[in-house]
Structures are given as structure tokens and as C-alpha cells.
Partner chain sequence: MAFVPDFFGQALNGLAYGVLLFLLSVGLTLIFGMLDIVNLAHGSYYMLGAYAGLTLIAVTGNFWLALLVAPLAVALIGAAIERTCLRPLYRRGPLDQVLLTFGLIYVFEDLVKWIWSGRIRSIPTPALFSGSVTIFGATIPSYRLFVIVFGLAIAVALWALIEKTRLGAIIRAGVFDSEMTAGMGINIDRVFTGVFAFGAALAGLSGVIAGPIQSAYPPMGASILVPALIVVVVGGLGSLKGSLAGSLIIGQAETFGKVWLPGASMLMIYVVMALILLFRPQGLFGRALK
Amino acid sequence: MARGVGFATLVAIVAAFPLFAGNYPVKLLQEILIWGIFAMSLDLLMGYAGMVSFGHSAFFGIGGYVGALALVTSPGLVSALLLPALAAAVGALVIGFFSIRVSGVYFIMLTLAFSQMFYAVAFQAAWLGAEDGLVGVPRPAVLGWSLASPAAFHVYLLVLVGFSTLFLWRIVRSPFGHVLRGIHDNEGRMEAVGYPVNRYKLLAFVIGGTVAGLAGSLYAQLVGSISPDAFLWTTSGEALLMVIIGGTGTLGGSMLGAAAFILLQSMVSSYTERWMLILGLTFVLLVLFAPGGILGALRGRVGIRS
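Going by the form predicted alone, give the structure for the sequence I pasted, one chain, nothing else.
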């Protein structure tokens, strides 16, 4: 009961945030929500299926570029959401088809190689803006209602974050999600009892890539641009840190990790350019003293259950 009241209060505060906060805090919150979606999509692979991917940025970038190109010609929801998600799903299907055939460090290197290939193409393609990327990305309109204002975009974003979270939550608690956990714990045993492990891993890869593509499109709509850096391995690395900081295998932890990472980056970088040093120290302390991440530490302290 108390947990439900606390969650409802948090949602109400996030929803009403533009009413009492300035433009910069609102944009920071919206950035946290988008990166939270991206981190949750990576956690589906990493925390539930045991696939540590350094190429997840490929789908974030595909979604961002497809959304940017489509919105310029047709600023509707199909361009903003459907096309980026479909393009990212196709990309995830192709990359996943090859990547799931290996595991461990080979899987990491293969996914990293794919994302760097996308980076190289985007960096050199003139029709994609080359190293400058695409700028002037418009926000969509829904039934003639423009989402250009911060308040309208906030409502639109909250709805999508809610649907994405509910969708992933249903996935991880479904029989499919339980099989993924089994594959994470002991892939050989799951294969021995008759589960088509590669099919499950490929489907998880496509689902994670699709949600990551949606996050990429939302990010392009938020900042009004997308650059080749979206494909860079550091984008995957930042999402990986968010998942670990928040707590792997916990969707809520991924959102918490995104909030901690972006707030730390925003606050500390305003005082020193060496904010990465402080972030690194924070990461080391978390790994040593709270291996379950922020959510794991909260569970241990106040008895929150998953």
C-alpha cells in the first residue's frame, strides 16, 4: 500500500513538474526519461537474458536518424514512432541473427563492431549530414495538435514512457521473461530441456532494439538534432553504466541509474570538467559497497521487494 502511494506520488510530481520548474530542469527530466527507456531496453538484454551488448547504440542511432529524416517530410506519429521502431527492429534482427551465435567477449566485440560500422557510415554520408548530423528535427503533431511546446511534449513523453515501461514490465514477467532468466542463469541447461535458446535470445534482442530505436527517435525530437555520436560505443557504455548503477535485472533500477548518471553529469560538470573522474569514483564505490546498484541498496535498507 505504502509502496503504491509512493509510486503514485512520484508519477504525479513528474507529470506536474513543468508547472513549477523552469525550462532547463524540465528538459533535464525529459532527457532522464528518454535515457531511462534506452537503459531499460539494454537491461532486457543484459539483466534478464545475460547478453552484455556494446552495440546497443546502433538501434538508438537508427531510431534517431530514421525519425529525423521522416519527421522533416511528414511530422506525424508514424514518422516519430512507428518508422523509427520498425527500422530499429529490422536492424536488431539482422545484427542479432549474427551476434547471438557467439557469447561472452565475442558477443561484446561483434555488437561493438556493428555499431562502429554504423558510426563510420553516418560520419561520412553527406545525406545524413556527415559529422554534423541532422539538425532542425521538428516535433510531431497529433491530430493537428503540435507538440512543439515543452508542456505538450512532456505529456506526450510521459505517455510513451508509461507504455514502454508497462510493455517491458509485462515482457519480463511473462513466461517468455522467465525463460530469459533461465537462459541467463544456465543457458546449457535450458537448451538441454528443449528450449530453442537462440530463438528466445534473438526475440529479446529484437524487442530491446525496437525500444532503443524509439528512445533514439524521442531523443532527436527532444534536442532537435541527431549526430553520428548516437552510434558511438560511448553511447552504449553510458547506458551500460546506467543499468549497473541502478541495478541490473531491475527495470526501475535502470530508470534510477539514468537519473543518477545524468544528474551527476549535469551538476558536477557545472563545477569541473573532470566530472568523469567523479563519476568513475562513484561507480567504483557502488560496485564495492552496493553491487546490486541503487535499487539493490534501497531494497536492503527499507525492504523494498522486486
Contents of the next structure:
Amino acid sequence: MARGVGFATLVAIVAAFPLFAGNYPVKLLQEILIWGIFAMSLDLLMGYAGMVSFGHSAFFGIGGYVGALALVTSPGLVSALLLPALAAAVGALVIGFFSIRVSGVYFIMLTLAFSQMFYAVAFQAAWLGAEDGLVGVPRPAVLGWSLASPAAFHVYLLVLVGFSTLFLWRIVRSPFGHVLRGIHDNEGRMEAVGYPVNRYKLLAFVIGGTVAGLAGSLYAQLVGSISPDAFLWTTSGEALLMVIIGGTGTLGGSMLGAAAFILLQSMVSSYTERWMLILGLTFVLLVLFAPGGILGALRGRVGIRS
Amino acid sequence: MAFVPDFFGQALNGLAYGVLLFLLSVGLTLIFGMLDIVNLAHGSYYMLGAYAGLTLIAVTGNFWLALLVAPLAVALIGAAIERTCLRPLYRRGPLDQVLLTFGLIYVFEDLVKWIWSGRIRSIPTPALFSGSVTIFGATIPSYRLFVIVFGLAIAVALWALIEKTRLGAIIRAGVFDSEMTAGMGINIDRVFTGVFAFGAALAGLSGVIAGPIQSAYPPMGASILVPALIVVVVGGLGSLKGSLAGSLIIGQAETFGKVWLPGASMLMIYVVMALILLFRPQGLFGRALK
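Moving from the form predicted alone to the form predicted together with the partner chain:
Below, the chain from earlier opens the complete complex, with every other chain and molecule after it.
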């Protein structure tokens, strides 16, 4: 009950944020929400199915680039949401088909190499803006209502965050989600029991990739541009950090981790240039001393139940 | 157009780059084989080597001294990292190790920016090799020839160390089954630290010798890691031979990609990787996948 009230209060504050906060904090919050979607989609692979992907940035980038290209031609919802998600799904199907055949570190390296391949293409293709990427990405209009203003974009973003969270939440709670957890715990056993493990893993990979593509497109709409850096393997690494900071296997944790990461980055960088050092150290210490992430540590200390 | 000299010159450029990749990837593959860790921060040791070399040359004016001391300094850093950060993680899954080493990339990169500033710095070519030589009509900077000879000499020395000495036998046994090796009464903890420090030193060494060719800049560690990982994937995890074969192939692919397909040169190494994995998913010299 208390948790429900707390959660509702949090949602209300996030929703009403543009009413009392300035442009910069609102943009920061919107960035957190978008990275939160991206981190949640990665957590579906990592926390639930046990697939540590360093190639998730590929789908973020595909979504961003396809969204940017489509929005310039026709700034509607199809361009903003449907096409990027679809393109990312196709990308995830192809990459996933090759990657899920191997596991462990091979999977990590293979997914990393795939995302760098997209980086190489984006970096060298003149029609994708090469190094500079695509700039001047317009925000879409819904039924003639432009989302250019921060407040309108905020509403649009909230709806999509809610939709994505609910969608992923339904998936992890479904029988499908339970099979994924079973694969995480013991792949061989699930195989022996008769589950087509690879098909489940591929489906999880495609679902995660699709949602990541959506996040990529939203990111391009928020900042108005997309660059090859979106594909960089370190982008996947940052999302992995968010998931770990928050605690794997909890969708709320991914959102929390995204908030912690981005707030830390913005706060530390406003005091000192050394934000990378502090972020890196925080991360090293977290892995060493709090393997369950923030939520895990809270559960241990304060006794929050899962 | 003089096809033969051009071709020959490019092949030598590719060989120099391949040798650099070998020095990096051999450490990566040994550390993986032995400690079971994918050390994402391996490129950071390459970067540290380049910067340590830069400072040593600035202070002493002696490239050869830098070539000797910088790798030793990097080895010490590597040993310290293995003792403090990685040791507690051996019993945990690969995820924690990958994430911790990813965090270390940030730490090292920012430390380097702090100490040496973020500007691109170049390491001067040693006076002895500042000229160039003409072979088969191709003009080759003699420093590149030095890199090739030096790198191949290290490869031979490594092969002798690993195949012919008792220490090498222990390392081979550790790569094959570290628990069993520990059971034979070998102090596996010390071997782990040694192998990690040795891998770091080789990466540092490649950083110093790459300096006069590629300059030093802070994100160089994160960017060199990708080709080094590809070499390991192509050659087969934990395989010394694979590391050498993979480095030479990827070195040529990258160099000839730049000549023949300038618009898509960065893609070449991925195409090669994809082709090899399609036919041999475990890599050229890898053990069959479980």
C-alpha cells in the first residue's frame, strides 16, 4: 500500500515536472526517461534471459537514424515510432540469428563487433552525414498537434514510457518471461525439458532490440540529431552500467540506474571535469561491493521485498 | 601506375599494423585463456604504454629506454589491478568482470586526460629509423621495418617461452585447466598475476612502438580494443597461433581496405570476421564450441 502511494507520487511528480522546473532539468528528466527505456530493453536480455549484449547500441542507433531520416520526409507518428521500431526489429532478427548460436564471452564479443560494424557504416556513409551524423531532426506532430514544445514532448514521452514499461512488464510476467528466466538459470535443463531455447532467445533479442530502436528514435527527437556515436560499443556499455547500477532483473531498477547515471554525470560534470573518473570509480566499486546494484543493496539493508 | 611496388608497400604497412595487433591480442587471448576474463580495459594498457613512453622520451630523450621501462611500468599497474580488482571476481560470472573492466576504461582514460591533457600527442621516431628504404621499388619508412622485425622477434620469443620452457608449460596447463594446474601444486595465484601483468606489458609495449606511427590520444584504448577483440575472435579464444594468424589477416584487411575501398574501409575487418565465423564459428585455431 505504502509502495503504491509512493509510486503514484513519483509518477505525478515526473508528469508535472515541466510545470515547475526550468528547461534544463526538464530536458535532463526526458533524457533519463529515454535512456530508461533503452536500459529496460537491455535488461530484458541481460537480467531475464542472461544474454549480456554489447551490441544493443546497434538498435538504438538504427532507431535513431531511421527515425531521423523518416521524420525529415514526413513528421508523423509512423516516421517517429513505427518505422524505427520496425527497422530495429529487422536488425535484431539478423544480428540475433548469428549471435544467439554462441554464448558467454563469444556472445559479448560478437554483439560488440556487430554494433561496431554499424558504427563503421554510419561513420563513412556520406548520405548518413558521416562523422557529423544527421542534424535538424524535427519532432513529429500528432493529429496536427506539434510536439515541438517541451511540455507537449513531455506528455508524448510519458505515454510512450508508460506503454513501453507496461509492455515489457507484461512480457517478463508472462509464461514467455518465465521461460526466459529458466534459460537464464539453466539453459541445458530448459533444452532437456523440451523448450526450443534458441527460438525463445531470438524472440527476446528481437523484442529487446525493437524497444531499443524506439528509444533511439525518441533520443533523436529529443536532441534533434543523431551521430555515429549512438552505435559505439561504449553506448551499450553505458546502458549496461545503468542496468547494473539499478540492479539486474528489475525493470524499475533500470529506470533508477538510468536516473543515477545521468544525474551523476550531469552533477559531477558541473563541479569538475573529472566526471569520467568518478563515474568509472563508482562503477568499479559498485561491481566489487554491491553486485546487486542499488535496488539489491536497498533490499539487503532496508528490507524492501522483491 | 606501379602496381607491384604499391602492393608490396601496402602489404608491409599491413604487416606492421598486424604485428601491433598481435602484441595486443596475444595478451588479451592469454588473459582470457588463463583467467577466463575478457579484459575490456586491455586497450587502456596500450594507451598507458604510449603515454608512459611519451613522457620517458621527453625526460630522457631515449626511445630505447622508453621501450624498456614503459612496458614495465604498465606491467606494475596491471599487476595491481589484477590483485585489487579482478581477484575478488574470479568466482563470479563473466558479467561482473566485463563490467568492472569497462569501468576501468573510464578511469584510465580520464586519468590520462588529467595527467597529459586531451590533445593528440605524437611520439618522435627514433633517430636511427627516421629515414626510409626502397625495396622492390617501394619506399618504406625504416621505422615500419623495425616494427615488423621487432614484433616478429617478440612473437618468436613468446613461442619459445610458451612451448619450450617450464614456465610456458605451466601457462599452457593453466589455459587448458587452471583448477587442475592448481591441484598439481602450482601457485596459480602468482601465475595469474604474472600472466595478467605480462599481457599488460605487451599491450604497453605495442603502445610505445605504435606511438611514432599513430600518435597518442585519450580514447585510443577504447578504439584499438575492437580490432584486437576481432583478432581474438577470428583466431580463436585462448590460442597463441590464432592470435598471430588473426593479427596478420586483420592487419592486411584493414590496410588493403583503405586502398581498395576507401569509402567502406572500416567495414573490411568485419566482413573478414563474418566470413571466417560463418565457416569456423570457433575461430581459426579455436577449440570446438561447447
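Computed from a prediction, not measured in an experiment: that's the story for all the values here. We call the rigid core the largest set of C-alpha positions that still match within 1.5 Å between the two forms. Residue numbers count along the first chain shown, from 1.
Participant: Taking the rigid core as the reference frame, tell me whether residue 14 has a CA displacement of 2 angstroms or more between the two forms.
Facilitator: It does not reach a 2 Å shift.
Participant: Residue 286: how far does its C-alpha move between the two forms, core aligned, in angstrom?
Facilitator: So the C-alpha of this residue moves 2.5 Å.
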